[in-house]
Amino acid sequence: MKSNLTRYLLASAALVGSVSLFALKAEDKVVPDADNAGLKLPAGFGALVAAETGGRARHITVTPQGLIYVKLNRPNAAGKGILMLRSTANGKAEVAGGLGNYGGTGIYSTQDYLYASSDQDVYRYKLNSKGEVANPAQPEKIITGLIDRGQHESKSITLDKAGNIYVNIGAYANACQVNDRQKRSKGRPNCPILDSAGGIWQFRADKLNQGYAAGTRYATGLRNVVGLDWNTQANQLFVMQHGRDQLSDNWPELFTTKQSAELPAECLYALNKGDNAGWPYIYYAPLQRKKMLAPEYGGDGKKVADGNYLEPAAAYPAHTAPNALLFYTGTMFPEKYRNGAFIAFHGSWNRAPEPQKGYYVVFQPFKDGKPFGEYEVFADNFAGSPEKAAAGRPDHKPCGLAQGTDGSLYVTDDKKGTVYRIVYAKK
């Protein structure tokens, strides 16, 4: 028979256990800000400012263990280009450390590794069982020597499930002109940029010091891809292209300023190895739903392009700068969001005299691994007001997306460094 002391100790232990469990649940409870962090969201959703990084926060990843890593455009005052954040009470997070002495955009995590890119190289860091970087001072350089000419230089990354890593190498030009971005300058024949840029390159995620020769040009004819993600349902790479600029500036006799503001579309592509999306020879006109011949290569705004170029999977408003793509696989959000795509639009700078546009996160429904139906604006008002958005003077500019372990959605801002967290609370 148990003594009274034994019963007391067992009861005390049970009480402590229940209190600890309650404390854990209370700490895990996500409490949206009273004003939803200034965002406009669909009914039932809430948002909070999860953290302030103090830097230009580019892409973001959440490890399976729940740690958050944010890539900064350039190293902070402490010389760190990657920040590690830990969750705190009420769904917030705080900066708990930093690593990497390089800026850049790309970051991605698996159970065992953290991958991050500068504008020339890609590194990986071994993670311990807690999701912490085991040796932050000694990353492994897995890809090196990628071209950086100071235009479209960010090297966004994602992985498939077969041990391959995909890297955007943006074209260091607007339209491959003889004189870049100059009025009436013609296109360079057989655009030489495409040999080393303007596409997606595939490498092994577990091999060191891979240069161009060790990689594969997986897809070409993509001017600049900042947002990309592997769709596990379709087992396929999807990317968002930044379309070309300055149709009216460079070819005023062919395009009005209004046409230039609405052309070309920002396009979502579903890629297979060997695909060619057509840059710089074509652009996509969303109203006609046609691939048009670029004026640098003989187009006049009316000529439809020849050639076996990839058809977009979906198209979005011109110049809105899609900087992140994320396929949602969580269960927190309602069923309609499952396996669909969130896209962060950084916002335009070159639609004038038309109003600037973007500074929002949209949701694109998918069915059976393909876009299905029209997109909808999901999170808006990062700019602070419609007037600030129209003037191109936003308070915040969405840049990176990540799914939390609970299914919440993280959004980074690369203007002031805010990290937002969006949750679904309606029952």
Second form
Amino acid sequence: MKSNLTRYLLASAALVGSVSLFALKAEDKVVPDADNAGLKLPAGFGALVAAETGGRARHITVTPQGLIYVKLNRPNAAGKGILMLRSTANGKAEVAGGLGNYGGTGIYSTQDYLYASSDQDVYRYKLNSKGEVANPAQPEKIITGLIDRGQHESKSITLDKAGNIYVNIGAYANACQVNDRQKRSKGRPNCPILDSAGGIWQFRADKLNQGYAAGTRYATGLRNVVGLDWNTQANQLFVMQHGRDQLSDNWPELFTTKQSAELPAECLYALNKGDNAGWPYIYYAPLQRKKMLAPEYGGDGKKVADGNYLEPAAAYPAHTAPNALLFYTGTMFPEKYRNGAFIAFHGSWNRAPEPQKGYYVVFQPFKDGKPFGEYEVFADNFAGSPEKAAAGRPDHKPCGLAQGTDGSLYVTDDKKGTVYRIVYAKK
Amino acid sequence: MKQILVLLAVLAWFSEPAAAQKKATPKAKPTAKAAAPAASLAAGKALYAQSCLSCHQADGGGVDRMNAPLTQTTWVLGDKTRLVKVMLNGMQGVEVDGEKYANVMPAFDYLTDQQLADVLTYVRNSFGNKASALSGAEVKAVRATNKK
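Compare with the form predicted alone: the form predicted in complex with its partner chain:
Following is the full complex, with the preceding chain placed first.
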């Protein structure tokens, strides 16, 4: 009832908004769509389609001046891999420019610089006082020559407050088998992939042309991280790992398809320099809350792993593909959201033949820089219906998260290119 | 069960004009549009569920940018030799109809000639696909010349 009332109020606001709010500056007033852009949200929240980019919108960032930059998976018809969006009326935005001729995932901004990644390199662009890229054709290449073998190719990025940039270099394999994804193929001893991938690398944000030798392998044993963010309360890097696939496909005598759909958990890790999260030697079983020995390395679904591997900070349903992590520091949302984590789950494929899952944004409460209590699904129904989600045929796939200058939450979709904006309707 | 009945009905419908055509024009290529044998389709369906479904999905549509679709693509409907070689050798980094797919497809060379024929016959006649069947002998011939 309460949500119906809210919905009615929001719908009414949408209808009369254009008439009654002339007095306000157009870009200050945010009007949710009558149907909340098709999303299911907690009471008091509303959503609108802020923009349709028409591209495969991966990660997103909002500059302190309120300009929005979106990284596209591959360049659009105009050959641009980064889109710049400006606010228009009623909380919406429109594509106002583009730059960069490369596809990729990572994008991040500070007061002075825009950072963006291809699947091999990381660039930065100087921003002017309005947050615009001054010389779009002349980026500075700060990191170069990162390994890209097609699989887990996204080079997601984030910065700390001390001038360091962190880059995910995903493992170009599922489980470091002799033959990747091959039934009953054993794990390669002392997995050689980990020398150049399967971890987070740290570089300086202001030095040019840094290759592997100039960087530090900050943390290893992470199969693939697409969502990562710096937590300023804990002064620590947090990452979401995409857990391994195909336990049952590759080891049918050890795992049923049902077990394979629920194993392993997608894990949140709080990283310190030198940490090892254990891929490919272990996987995390959420029910037992144990790190299990991977079948490629002698595991049988029951053997607990030895070794000094990092404990997850939190765990989420298997194969749901966490593609973005954002610590919320705004004041628009109610107090409980402050300094907690939003996580965009792109949605699963490797739960088949069991129903697919994900295609939602989760909220994970935090206290004093640590996960505190159970997560909740915050924004649901990007898929369009429960049936589309179960079939793995969603309309939209949430992929990127950013906080607007007013505390709005932006969500990108790399299926159709929609940019969503979620707001809290103040009382 | 219901699906098998539908398949049988479809097969019956196709076999009649095919037979009639054969009598009228004996020079027509008999295998070009020959209906897939029901036994091969049933065996192929079971193999698909075991070995293919978790990546290519129940509807054969694959996964965006991860696992290639099996629907309406020349890789499935076209040259049989190329298709058999994908099964024998696996595939990675190949563009399918202008799209890159990130995941590795492992080799399925441990399946027998007849199993490979069955699963490929099933895939070529499911998810809206309609293409000729493969025989174990055809797979055997490709395997004999397959260079790894």
